[in-house]
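In C-alpha cells, one chain follows: the form predicted alone.
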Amino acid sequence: MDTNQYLEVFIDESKEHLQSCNENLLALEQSPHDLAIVNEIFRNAHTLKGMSATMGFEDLADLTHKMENVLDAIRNEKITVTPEILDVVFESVDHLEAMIDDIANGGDGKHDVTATVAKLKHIENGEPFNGVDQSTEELSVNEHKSSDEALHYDEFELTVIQQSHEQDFNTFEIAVHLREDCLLKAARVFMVFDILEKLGDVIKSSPTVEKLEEEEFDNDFYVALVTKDSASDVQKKLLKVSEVENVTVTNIDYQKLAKQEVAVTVVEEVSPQPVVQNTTTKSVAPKTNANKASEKKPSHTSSKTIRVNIERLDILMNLFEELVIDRGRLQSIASELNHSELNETVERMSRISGDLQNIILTMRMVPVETVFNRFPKMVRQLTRDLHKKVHLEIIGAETELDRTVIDELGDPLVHLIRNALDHGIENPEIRKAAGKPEEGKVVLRAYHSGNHVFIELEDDGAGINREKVLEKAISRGIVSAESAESLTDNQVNELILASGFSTADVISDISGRGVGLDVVKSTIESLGGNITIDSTEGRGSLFSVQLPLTLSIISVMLVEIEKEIYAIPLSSIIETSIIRKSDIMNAHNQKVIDFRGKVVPLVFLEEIFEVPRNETTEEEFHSVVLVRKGEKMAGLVVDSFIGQQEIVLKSLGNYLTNVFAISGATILGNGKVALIIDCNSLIK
C-alpha cells in the first residue's frame, strides 16, 4: 500500500496523540491513583501504535508497544505510579517525538532506544525501580522472576490461548531452571525447545528466542506452550535434558488474562463481542476502570473542522494581498474619475474585501496554546534537574496569534523559562530562609491589547541584582563606569539582553553560557515586537513581550521625502510633530530636540537613505515622526506626512537581504512602490 499520501496526516495526528500523552502524564503525576487518566494515555499510545504499524514504522510501533505494556500494568494496578516511573514514560514519549520529527524531516524514524526499552521492561516486570540507568545486558542478567511475572501476552497470543482452550488444548507456562554450572546453556535451550515443539506449539518465551540463543539470560527461562499432553508428562520429558535442574509447569489462568483483555477492548472502543460482554459483567475492577474511561472520553460528534496545509493558506494570503493592492489602485482611479457607478462598485468591493480580509486573517490565527503546551513538561524536567520546586501557571492560552508569529515564538519563550528557573527561582532552602514558600511560582500569561498581543513571564524569584549586572557590563565594556551610574533600573535590566552577557556564577547546561537572552531579543525584534524587563531584587522579575497580531497586513503612516514615499508602522509611532529649525540642538555630535522635557535624537531619513534632491531648500520647519523602541525614542525627520493606510507587507526577496532600516516594501494604490522603515534599526 502506498502510504505516502497519508504521511502528513499521520505526522499531525501522531503529534496530537503525543501532546495528549504529555498533558495526561503531567495530570497523572498530580493524581497518581486516577486510572481514568492512565486509560486515556493508554488509548493515545494504542492508537499511535496502530497508526505506526500501518504506516510501516516498526521501531515506532515497537517502542509504543513497550510503553503500552507499562501503562497496562499501571491500570491493572500491578505497579504503582512513582515519579521515577513517569520519568521513564516521559523519556519514551521524548523518543517517540524525536522519531516523528525524523519522519517529518524525511527520515525513517529509527532511533536508539535500547536503554529506554530496558527500563520499560524492568518496570513492566514489576521489579523495584529507582530510576538508575541500567543497560539491557545488566537487566537481562538480573532477571529472576516467576513465569507469571515473566510472560505477558499481546492480543494475538491471547486469542491463540483462548482458541486453544475452546478446542480442549492445554496451555502451560513452563519455568526451566538450568544448573548453576551449566556450560552450554544455548545447547540446553535448543534441546528443551526441541522437546517442546514435538509436544505442541510454543506461543512465547522470556527472554526472547534470540536472547536465549545468544545466552543472554541467567539460568532461568520461561515458555508458554499449547499441547495435548498433561503437565506432568511435559515436566518429566524436560527433566530428562541434562543440566536442567528444575522444571515448573503451571496452567495458564485464562480467566485472569481474559479480564485484562476486556479492559483493553473497552478502552479501545472496539465493537464488543458477546464473550467480552459476559466477562465484563463478572469482572468488577475492569468494569469500573472502563466506566471511568468512557466518562473521560469525549463523545464522537461529527467534525466541523478540516486540516489545511499552512502553505495553501499562505498562497491564499498572497493572492489576497494582490487583491488589496488592486483595491487601492481602483479606489485611486475611482476618486480621479469621480464616476458615481464606479464609486459605488468600488465601495462595495472594498466592503466585501474587508470582510474577506478579516476571514483570511482569522484562518491564520492559532491559539498560543500550541506553543505553551510544551512548557509544563519542560518545567517538570527542569525542576527535577535543578532540585527546585516550581509551580507553572498558564493564563490566556486561548489567545490567538498569526501562525507566522507562533512558529517563531517557541524558542524565545524556552530561553526565558529556562532563565527564570535557573537564575530566577531560588533553591527551596534559600526561599525558606528568605521567608518565601518553598515552591516558586512562574506565571506565563498571554493577552490581547489593541493591535498587539502581550506575552508575559513572571516569577517570584530572586530578581535581577543591579550591582552584579553593572559590574559584569562594565567588565565586558558594554557600558562605561561613568555612564553606568546614570542608568535607570529598567536600562540596567535590559543589559542582560546584550549579546554574550551572563551573570551566572556557575555555567550550567540549563543556561548561563550567554547565548540565551540576546537570541530572545533579536527574534522578538525580527517579528516586529519588543521585550521589556521589570524586576525587583528579592521579589521577582517580569519579562513582557509585545508582538503584532499579524505580520502581513499592517497599518502605517505614509511619509514623503522629496519624491519618494516611505511607510512607518503605526505600532512604532508615538505621535507626529512640526518643529522649528531653531529648536534643534546639538549634543555629542548628534542633533536632538527637547520633547516634553526629554532629549530625543533626530534621524534625518534623507541622509540615511541618501535621497537625491533636485534643489536644496532651507525650510524653517521640519516634520518629525516620533517613534519608540521600548523606552528609547527618536524623531524621524521627513518632508511631509501623507496619511494613514493599511498596506500589504512584501519582502524584498533574496536579492535584497539585510538592507539597513528597511523591513520590506508595499505597492500603493497608484502602483508605486513604497519602502517600509524598520524603526528598531534606527534607534540605538
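Residue numbers count along the first chain shown, from 1. Not measured: the values here are computed from a predicted model. We call the rigid core the largest set of C-alpha positions that still match within 1.5 Å between the two forms. First, how it differs from the form predicted together with the partner chain.
For residue 623, a C-alpha deviation of 2 angstroms or more is recorded between the two forms after rigid-core alignment. Relative to the superposed rigid core, residue 185 undergoes a CA displacement of at least 2 Å between the two forms. Comparing the forms between the two forms on their rigid core, the Cα displacement of residue 72 stays under 2 Å.
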The other form holds:
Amino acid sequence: MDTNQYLEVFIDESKEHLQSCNENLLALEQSPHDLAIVNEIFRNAHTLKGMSATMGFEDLADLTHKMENVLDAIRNEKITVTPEILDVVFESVDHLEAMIDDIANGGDGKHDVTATVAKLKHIENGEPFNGVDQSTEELSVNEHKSSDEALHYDEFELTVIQQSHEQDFNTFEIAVHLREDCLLKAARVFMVFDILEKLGDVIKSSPTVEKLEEEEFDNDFYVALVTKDSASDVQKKLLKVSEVENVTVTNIDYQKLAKQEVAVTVVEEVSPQPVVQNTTTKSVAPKTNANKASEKKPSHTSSKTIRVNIERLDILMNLFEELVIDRGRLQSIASELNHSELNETVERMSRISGDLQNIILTMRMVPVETVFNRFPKMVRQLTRDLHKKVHLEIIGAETELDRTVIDELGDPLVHLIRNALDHGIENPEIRKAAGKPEEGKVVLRAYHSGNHVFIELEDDGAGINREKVLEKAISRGIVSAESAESLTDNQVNELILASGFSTADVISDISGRGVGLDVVKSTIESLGGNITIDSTEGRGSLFSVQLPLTLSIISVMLVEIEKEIYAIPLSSIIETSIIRKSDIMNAHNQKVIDFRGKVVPLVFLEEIFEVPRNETTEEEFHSVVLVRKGEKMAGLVVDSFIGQQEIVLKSLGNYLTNVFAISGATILGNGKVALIIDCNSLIK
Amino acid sequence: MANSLDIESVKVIVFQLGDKEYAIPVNQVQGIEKTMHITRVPKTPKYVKGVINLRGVVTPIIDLRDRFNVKSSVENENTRIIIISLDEMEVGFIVDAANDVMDIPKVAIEPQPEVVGSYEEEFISGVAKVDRRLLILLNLEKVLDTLK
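Would you mind generating the form predicted together with the partner chain now that we have the form predicted alone?
First the chain shown before, then all remaining chains and molecules of the complex.
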C-alpha cells in the first residue's frame, strides 16, 4: 500500500498523541491512582500503534505495543505506578518521539530500543522493578576489560549452564581479543561464531550479537559456550581465524555464579525501599489532587483546526493587499463621483475587507502552548537529574503569537529554564537551611501588553550574586574594574547575557553545553524582542522577554527624501526633531549636533542613498530622526516626516541580498514599494 | 515517441533590445508586464533599476540594456518587463519590446557565440538562425550571476 500521501497526517497526529501521552503521564505522576488518566494514555498509545502498523513502521508499532502492555497492566491494577516505572514509560515516549522525528526527516524510524523494551517487559511481567538492576548491568559492561567476570547471566541462562553441567557438557567463557589493526571486525566475529556453532551452542555473548555485527565494540568480546570439546581445542580452533590475537577460555564455575546471583538479589531487595517510601508519601497527596483532576478535566477540549501551509497564507495575504489597494482607488473614485449608492457599497466593502484583513492576520497566530507544553516533562527530567525539587507553574499558555516567532522561541526558552533549574533553584538542603520550602517554584508566564507579548520566567531560587558576576566579568575582560563599581544592579544582571559568560563554576551537563545565555539574547533580539533580568539575591530572579506580536507587521515612521519614501522601524527611533542649520557643528569631518547634552553624529540619508536631486534648495531647518543602536545614537536627516504606520514586512527577494542599510521593503497604500531602513548598519 | 517534438525544438519568448532580438526559454518566464512604478534601491549596481510591487511580491528589476552595456533607448509604450524565475529567484528584465513566442528547432542553435563580439558575449548560451532572423539565446545564470 502506498502510504506516502498519508505520511504528513501520520506525523502530525503521532506528535499530537505523544504530546498528549506526555501531559497525561505528568498528570498521572501527580495522582498515581487515577485510572482515567491511564485509560487516556492507553488510548493514545493504542491509536499510535494502529497508525504506525498501518504505515509500516514496525519498530514504532512494536515499542508502542510493549508500552501499551505496561499501561494495560497498570489499568488492570496488576502493577502500581511508581516514579521508576514512569521513568521507563517516559523513556519509551522519548524513543517514540525520536522515531517520529526520524520519519519526519525522511528516515525509516528505526531506532535501537532494545534496552527500553527489556525494561518494559520487566515491568510488564510484574517483576519488582528498580533502577539498580539496570545500573549494575551497565556497570558490569564497563568492567569487562578489567575483570574476568565478563558475562552476567540471568536465571534462564544459569539454568542452561547448570543443566549442561549435569549432562557432562563443558561450559566455557571465551574472551576473544582481535588485533588492534583489525579491519573487518564484523567478518572476524562471523568467522568466530561460525566455528563456535560447529563446536556447540552459544548461550550468550557480550556485547550482543547485533552489536557485534554492527562492529559496536572495541577489540574484545565475550562468549559463553556449551560444548563437548576441551578448552584447549576450542582455543586452538579460534586462533586459526586471522586477526584474532588472543583467545582465553575459562570454565564457568556454576557454583560461584549461583552465589553471586544471590548477592545481587539481596542488593535488589534493599533498593526498592525508597520506592515504597515514595508511594507512601504520595498516597497522602492524591486525595487533594484527585479533586483537582476531576475539576480540570472539562478544560481538555480541543478546538477543531485544519493545517494550512504557511506559504499559502502568505499568498493569500499578498492577494489581499492588492485588494486593499484597489479598495483605496475605488474609494477615491466614489468620492469624486459622489453617487450615494456607490458610496454606500464602497463603504460596506471597506468594512468587510477590514474585518477580513484582521482574520487573515490572526490566522498566523498560534497559542504559545505549543512551545510551553514540552516544558513540564523537561522540568521533571531535569529535577530528577539534578536531585532538586521544583514545581513548574505555567500561566497564560493560551496567549497567541505569530507562528514564525513561536518556531524560534523554543530554544531560548529551553535555555532559560535549564539555567533557572541549574543555577537558580538551590538544592533542597540549602533551601531548607535558608528557611525556604524545599520545593523550588518556577513560573512560566505569557501575556499580551500593547503590541507586544511578554514571556517571563520567574524562580524563587538563589538570585544573582552581584560580586560573583562582577568578579567573573572583570576576569573575562567584559567590564573594567573601575566601571564595574558604577554599574546598577540591573546592568550587572545583564552581564550574564554577555558572550563568553557563564556563572557556573563548574560547567555542568545541564546548562553548560558550550553556549551561554548570550545565544538566548541574540536569538531574541533577532526576533525584534529584548530580554531583561530582575533579581534579588536569595529571593530569586525574573527573566522577562518582550516580543513583537508578529514578525510580519512592524510599526514604522515613514519619511520622505525628495520623491522617495523610506520606512524607519519605530523600535530604533528615540524621537524626531527639527534642527536649525546653524546648530550643526563639525567634528572630525563629521557633522554633529548637540542633543540634550550628547554629541550625536548626523547621517544625511540623501547622500548615503545617493538620492537624485533636481535642484538643491538650501533649507534653514532639517528634519532629523534620532535613532539608536544599543547605547549609540545617530540623527538621520530627511526632507520631511510623513507619519507613523503599521506595515507588512517583505523581503527584497533572493536576488537582492545584502543591500547596504536596507533590511526589507513594504508596499504602501498607493501600491508603490517603500524600502525599510536598517538603522543598525548606519550607526558605527 | 510522443514527445519527440520537444526534444527537437525549444519554445522561447523573443524580445527586443535595441536592434537585436533575444530569446529566453518559455519555462523560465513567469509573465510579461507593462512598465510600472519602480522604487530605486540605493547602493546597488547601475543595472538594478529597483524593485516593483508585482501583485504583492517585491520583485527586483534589471535593465538588460545597462547589463549588456548597450545604448539605452527611451521608454515607450512597447517597453515591457519580463518576469523570469530561476533558482527560486524572481527578477524582472526591462526590454524594449516583447515580440512573440516561437519554437526554435534545436538543430538551428549554434552553441558558439562567435558572431557577436560585444560585451554581452558572456551572457550568451547560443545563437539561432530561424528563417531570416538571428536570435540570441541568453544564459540567465550568467545574467543574474554577480549579485548572487
